[in-house]
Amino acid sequence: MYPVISRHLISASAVLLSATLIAPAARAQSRAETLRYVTAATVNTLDPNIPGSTREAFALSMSSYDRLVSFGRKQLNGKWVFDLDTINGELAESFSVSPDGLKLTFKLRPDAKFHDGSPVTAEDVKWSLDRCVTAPVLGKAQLLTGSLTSADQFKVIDPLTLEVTLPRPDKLALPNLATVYPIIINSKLAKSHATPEDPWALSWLKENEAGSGAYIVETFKPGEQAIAKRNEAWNRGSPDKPASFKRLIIQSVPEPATRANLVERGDADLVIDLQASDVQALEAKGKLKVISTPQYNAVTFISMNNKIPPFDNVNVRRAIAAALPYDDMFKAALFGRGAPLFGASWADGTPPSGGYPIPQPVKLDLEKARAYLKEAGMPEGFATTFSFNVGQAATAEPMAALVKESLEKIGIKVDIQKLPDAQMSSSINEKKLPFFTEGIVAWLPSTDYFYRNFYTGNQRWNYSSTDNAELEKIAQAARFEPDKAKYEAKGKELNAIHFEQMFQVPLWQPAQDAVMAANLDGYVYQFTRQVDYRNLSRK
């Protein structure tokens, strides 16, 4: 745990943290050549595959390690975001998919080198991917979603060619290789630190880096700070030059007011986890650049466990959906910063799109809510708890108060529970919470991926404990559907089932507010909801 910094000491703390940021190793670099990033969280490992890795650890690994491929970018409502449908080579100079979709062939860049100067070979790639699907690491479950499950699927053809074989065509196989986990590791270096008890060098790689990425980690203080220098030989981002900044400093600063103060003073360049009220205040001053991007691969829900009475009754769930004060919650929780998923109009009650999520035709209608409760056989209402993670109190607490107030108008008595992160996580995992708010994020935000991972099976992320055979059948069929028109039709079917059964209530896609120095350029919203330091430059 980090000590809380008093708001009355912000100025002194900012000066102290400013001095911390300018670490001795960084003083030789000019201010313009150093990117300083502050965050409430921490980089807790250099290997993103380690269970418990933070998103900040993911972000650093995207810059310290390469993968075979990476996502492109696209404009969405005027903002740059990652593009699931555009895959570019990273360590792969080129790649191809066989006509039957069962083989992926990667040709490696002949000039690619690890940070110690040794060449990147297909043997390194195979060892790294074998590790990802074999070792007890986070990548194992992720690559499963792309039919990558066994070391036998990865074959070295020659020193610069690797072939991947799939059991059946899977459109998520290639995108999975662009996600956080399939890092390409210097296998000779890693194996020199392996042991019989730890053949994949998990312990050593947690605190040591063995990559080929844009930045070389120089200093790593878990929970405090990471400093990296530019890899001058890296050219995976642009044809002829390395990343823009010569040095990268990632500093943990727990207090949001201090982070806001640091970026306002110019002692930090970028922050993405300020409170909405602080973002609004800084934006109003006009000195900083604020890029507010709805997290198009994320959704905040009000969830109801469909296996726990009375939420096993569809009319109770519909009553809840009709009794929520959507506009007031959106303003109170997010100050309106995000994309609402309510208030839509569906012609003839039919989903207008097969995408997910899409705005639902729900709005506050207390009379309709009372009618649904009557149909459910509970005209007088009932009592329930409503839980949220105390770590999300800034947004969840004002929302919960409004939920309580509105539901009481239809006879539902709500007891608000603020749960510590660990208790909230375990309670969700054990399916103990009847009624709560939580969010999801999909790294590969296709419709079938959302439904398969968040609405099927006895898994943690199935918040609503949905058990709908028709939905599961359609979602599984959609996964392997190559025809775009048929895939869209299946997506509409899934969205129609979701609305009709109201398993849970999608509220909004919160904005990621990136607050940065006015002269910073190149920010792209990433699937990790973290910064890709390689994209950034100073104008």
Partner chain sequence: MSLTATSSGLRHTVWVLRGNLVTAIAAAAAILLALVAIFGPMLVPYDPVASDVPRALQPPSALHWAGTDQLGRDVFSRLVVATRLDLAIAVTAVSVSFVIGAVIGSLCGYVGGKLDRAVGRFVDVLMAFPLFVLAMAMVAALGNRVENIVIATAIINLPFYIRFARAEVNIRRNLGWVEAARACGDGHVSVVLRFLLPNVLPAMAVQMSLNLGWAILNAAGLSFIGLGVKPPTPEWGIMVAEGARFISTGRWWLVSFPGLALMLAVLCFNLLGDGLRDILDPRMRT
Second form
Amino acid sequence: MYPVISRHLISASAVLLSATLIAPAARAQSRAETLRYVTAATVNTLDPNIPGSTREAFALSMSSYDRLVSFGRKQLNGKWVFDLDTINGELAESFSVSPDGLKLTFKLRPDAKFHDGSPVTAEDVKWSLDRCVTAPVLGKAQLLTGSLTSADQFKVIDPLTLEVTLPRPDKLALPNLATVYPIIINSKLAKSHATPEDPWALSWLKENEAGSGAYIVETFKPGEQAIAKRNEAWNRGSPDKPASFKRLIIQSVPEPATRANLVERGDADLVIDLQASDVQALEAKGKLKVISTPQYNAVTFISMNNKIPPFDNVNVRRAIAAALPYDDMFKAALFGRGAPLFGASWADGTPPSGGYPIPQPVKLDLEKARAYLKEAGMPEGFATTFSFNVGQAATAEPMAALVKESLEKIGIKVDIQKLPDAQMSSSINEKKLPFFTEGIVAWLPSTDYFYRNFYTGNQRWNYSSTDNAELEKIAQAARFEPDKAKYEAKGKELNAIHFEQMFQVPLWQPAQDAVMAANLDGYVYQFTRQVDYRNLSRK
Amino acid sequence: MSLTATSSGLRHTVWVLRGNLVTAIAAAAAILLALVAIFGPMLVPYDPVASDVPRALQPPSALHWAGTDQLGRDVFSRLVVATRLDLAIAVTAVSVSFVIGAVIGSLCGYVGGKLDRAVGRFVDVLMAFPLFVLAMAMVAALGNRVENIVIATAIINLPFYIRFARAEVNIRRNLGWVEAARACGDGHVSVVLRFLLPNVLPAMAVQMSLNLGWAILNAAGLSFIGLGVKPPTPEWGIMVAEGARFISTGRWWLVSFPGLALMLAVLCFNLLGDGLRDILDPRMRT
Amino acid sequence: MGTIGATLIRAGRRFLSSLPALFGVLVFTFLLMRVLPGDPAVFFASGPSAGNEEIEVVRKQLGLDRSLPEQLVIYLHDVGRGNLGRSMMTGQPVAKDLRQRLPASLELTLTALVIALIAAVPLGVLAALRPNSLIDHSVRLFCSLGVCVPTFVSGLLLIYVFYYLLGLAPDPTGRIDVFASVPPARTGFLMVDFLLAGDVEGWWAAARQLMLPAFTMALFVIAPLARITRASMLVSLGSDFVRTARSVGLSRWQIVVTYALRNAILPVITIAGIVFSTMLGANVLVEKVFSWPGVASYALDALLVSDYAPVQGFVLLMASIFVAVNLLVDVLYGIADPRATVA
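Would you generate the structure of this protein in the form predicted in complex with its partner chain, following the form predicted on its own above?
Below, the chain from earlier opens the complete complex, with every other chain and molecule after it.
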């Protein structure tokens, strides 16, 4: 027995010694080289394609996997945001589009290696893209929007060249390959874990990472944390340098106030999901860097189901749009953080731009609202319910209270419903809610994309259940319109219909408030509404 | 009960209260709470649901004694008005579980046999549930309306009352005076209602008082995870839960005042329960 | 030996009789989850481009395309084989999630219970020695104060004061500092694992993480424990054998501790058992506030998004623990007080 005990004693004292003597310095250094990111949500899968993936899972996959191409960045109002119009090679060293727009050719980087050291080949790329359009994964519906639907479209030319064939020229094909889903997977490794029931290794890749990205996942505890270390061989960001931080810690901290405390005390480096009130306070203190950008590809609405009376009446919808207390809501619920989509003045009554979303000339005007109600044949008002999501309570609850108060003034009695998240999404999907607030996001925002996906068809994202033949026709035509001026004109037409019909009321683009240590650099607002950890460095 | 018995009971009560300052204060506070619940809404300085966004998040002042909230509503007025709803939730929930529990429990205790075993099984099932999660699930399933919060709170309390009533009745059902009542031709129902239940009541009253405070806290917990009453209805739990969001920005009044109201109410019911036990339970008299 | 044997037989019988209750819990939870108005398939198929096809895929994956009785039979069959299903939220098998998280909850709850007992028993004894005195009332007031603050408020306030303002407590982000190395998981209880690994510094760090949440929880349960200690001490102090002991002239200390308290402790154990199992299920809010990776916060998150399997698994686990703790208390009771076997 003795030797065992003494070995324990020795190891214990060794640990104590090392802990007291060596640890502090090493620890401080490793802390400086570590990025600690805290968030309310959690990384729930390492493969972003798995149905149910969280946004945090998307974000981690941007760092653990490479794609063929990636979006560039641009400066907007002095802040860096993603740029859909600049597409850079990521695993592709170069790429070209044939003159007829039907063939995309990608040349792979010869030096790119997966985390296990094996080289990235065109075979891997083909397998990964095949998987994305064939397997029951999230990528399928996304790539569809870029005319990428079948494995036949991807052809290996030589070990470093891949050719993608399109059925028609599609300006969204290339950008789609830069989105979250078409990750390039180490196909040999993945195939060795595939089974006859699961030929695409969905269940293995959910818990194991087989990428070539800037970070290598070390620990993955869903609901708690994910830790990744730097891939020293990665050079897709700048020619001969890997990512800046040696280690990446993504940690779930559900309580928003705690996240604020953590970043203020310097225990966390970066957080993007704080409450508006906390951001305001931290910004005022001035110790931290706060970068606020409107979420350029997202919109928050007050939606009305155009098929459920009385919201099938355009004048009722106009009355609502004239009775919303926009300024109060923006100030009380968002603390003024974001880009308002109300209170514009359209010079000649027509939309000044063909973009989406654009600020509309709506404002609180109870007299006008009453007039519209009268015109709708409901001068006495009516009763309805207004629903929101428990997960959004921090902003939606004050909003709902203000909506109720204001609509009561024109005779509309509002009963507020606070629904658990799953209930809210299924009620929306079943088109059961007459009147509610929700948000949307598009990864590849363009006017026709928004109108086609959020204003047509019997599908979940058509919150307002809009069914407008003219709108649909123009949006479909705009989809393949190559001429910029004509596209802009079509966008204006769509925006005019939207305002005229008032299907739903866009309120604002909420701010993405990134609060970070003062010495953190390189933050870019990304299409995922998440942080791309590869961008960041410490001064 | 004869008159002398009543007056001796009263005298005992007064005696206990005099010797027991804490209970006396708790009783006074309970009366005060009841008065606030009844008359409060008529006396408050502001409309509790009227927003005034330009005046949002102001600290306490002469104008707004407990400050204003995110929408510029007067916290003091909301607190006072909320008293009625909070007490109503607690009292209704506890009464419902008490009435149902007492009836079922005493029936089981009296009849015994198959019914007793069946109900016993049901109670076991309920007891084995993690209760707060059960309440959450029920409110989520039924929708977060005041009635459903009451129902959920009542159901998770039910097993305790059933067990309690059953045990107390079971002990007494074969006692001499119960046999005597039966011999005098009283029916079973009448024996249970007239002789057994009244004897169980005092002990259950203690339980009820303790439970009132717990019911208020339960509602507050539900509010914290977003399953409380609907906005903009003022309710202490939801005010505390909303206020908790502002602790980190130093807006202490939003959590402290509703928190204090909540504390005061729960404390008062708990102390009252303890006091009641002293008054009603002769075994504890010293 | 005879009494222990009898106790064991009785425990076995009680265990068998609690099986129907467990089964009831199983079925009831299953049904309750299906009554929830949210459709998990819609919620989880929520990528920015997910349509009806994705929803169908998820629905099939979850087995929700089958009829309710069919689902129930499949579920019961799976549970019988130890398969609790898969969580959509974490993407992991529920059994694995629970196994990983249960030690966190148990460690927190046990620590809180020990803290509460250390505070409650002396307070209860003190109060019972001088009933209706100023001490008695102060004890009552103190205990009642603890129980009247919602745990999420006391938790947030403790964090604000001890972490944010004073900097005494470590950051409230779970069981261990993310920069510290985790000991090899032998028991899952960090306090034990660190000791086994001989890592004193790590042990201390984990203990510090544990303090605030444990105190928050303890505050809430001191009152019932102190109350029962006081009541049973009063009975015990008034009993014949204490009077006898007093008349024999034993010292006051000896009487209180060796005679009265020993006899009064049984009801305290019973209540502590009940308190333990309720705490384990009810510490949802504490776990949330302190980012504690326990089972209760896991169930809460799952509930809000209608992720059926984790909630069902959690409730089953809690019910089983409830049964087990009751059995344990029963056995302890039988050993400590042979008379209980007669009754």
